[in-house]
Amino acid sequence: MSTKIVREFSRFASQYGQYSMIQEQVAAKLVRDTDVIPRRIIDLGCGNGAIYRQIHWPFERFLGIDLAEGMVACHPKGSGVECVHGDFNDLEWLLRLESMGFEHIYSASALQWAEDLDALFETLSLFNIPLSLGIFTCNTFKTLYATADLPPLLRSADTIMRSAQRLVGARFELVEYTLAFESKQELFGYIKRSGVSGGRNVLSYSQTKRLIQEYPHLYLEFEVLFIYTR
């Protein structure tokens, strides 16, 4: 993950939840479609709790890994629960964990920053304990990205799914959620602050005040791959 999504994250890491409703939405998903409650868990990327916040179930262990220090400052505490200051793109010390006994790994809208997604879904096969994921997808943002004439951010949905034929038995579910606004100075705001959009900034002032103006809705799209493993 650059430095600079991580310094976006952690720099709004306080206002984070005011600006994840998406974000929870996936770790919702995630949890309710858990078949086999587990006791010791890893939440990779784990924000500011929205993983922990849905489990209903006493646990043993909850480890949270996250690469920004004010996100695993803000993540709740409690008994069992540790969080840690830690990259997932790096690979040696992620697979360090796999002789710790974890049941179960979650990550909730964290994977699609992964530099290597083959590798590191070569690294999480040899945990060999389920997996349940949601990776937001290039169809996140696309009016935006059609209206400022500029690339997508993201993999497409096709091609995460080429790299999780590593994942042995993986099974997949691409969900669109959309997310709607009062004005288009509420939607941009949020953009900056939800993390979604990397902290990318490519945009001159009049460029994006033309953008503001052109955007044609007032909502945003969401696509997310949802890729679980038993």
Ligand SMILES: C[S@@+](CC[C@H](N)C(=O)[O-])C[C@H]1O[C@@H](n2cnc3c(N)ncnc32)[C@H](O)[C@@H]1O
Contents of the next structure:
Amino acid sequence: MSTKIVREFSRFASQYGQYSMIQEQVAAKLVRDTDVIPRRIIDLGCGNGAIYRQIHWPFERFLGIDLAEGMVACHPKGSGVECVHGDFNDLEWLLRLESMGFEHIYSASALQWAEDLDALFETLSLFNIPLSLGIFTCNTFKTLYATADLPPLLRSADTIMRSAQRLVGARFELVEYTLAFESKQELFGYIKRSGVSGGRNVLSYSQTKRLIQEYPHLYLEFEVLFIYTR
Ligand SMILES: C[S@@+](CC[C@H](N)C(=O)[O-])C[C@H]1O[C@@H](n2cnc3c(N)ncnc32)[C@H](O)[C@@H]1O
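Previous: the form predicted alone; requested now: the form predicted together with the named molecule:
Full complex below, order starting with the chain above.
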């Protein structure tokens, strides 16, 4: 199993309020790397439309699926574009989409929240259509977790790749993103506002204060495993 490893560097610019800039890059890469242009598209965990905004070709149907009602409400809708409330952990429900003639499934920065990745990949393989998935790994915020003495929240790239053996011909790319900040204040403000911590708030006030003092970098680390099938 060969995995291409890529490193990317960005600088956070607070004046633009770019709290989802890494997620935007993930969505852009997934769409950019598409080989065969699909006309009927599913986006799992579509959020407010990062994948949709990257698609600049004419399509017939775009179906965004998200668990959060607030996201469904603000995803663009219109001719051929729908966004529905749905749970990618509900595999029976997901499989009902299999007979609807979709040609490609995207998922950007969402499947790290899958409860059972083996079962989800098993289900996605039954669609028998190309997949483009970007999944955050446990190396996201790795120094932050180590400094706070907390176990990482997410799966490792190896664990995800083992689950992905269920996807025939899966190709992997591991991208390490570094996001640099001007100050610790800006860095910790980003963590709070970006929602990347999965809502986990396990540190007390004094532990957080110590973490801010002891965190050794002016950057945050993210790691995303990209999985592509044809
Ligand atoms: C980090 S956001 C990414 C959103 C968008 N794909 C993007 O690239 O900006 C993760 C999204 O996954 C959604 N999500 C999490 N668990 C889900 C589930 N079980 N089923 C459907 N959507 C889910 C969240 O509501 C959220 O909108």
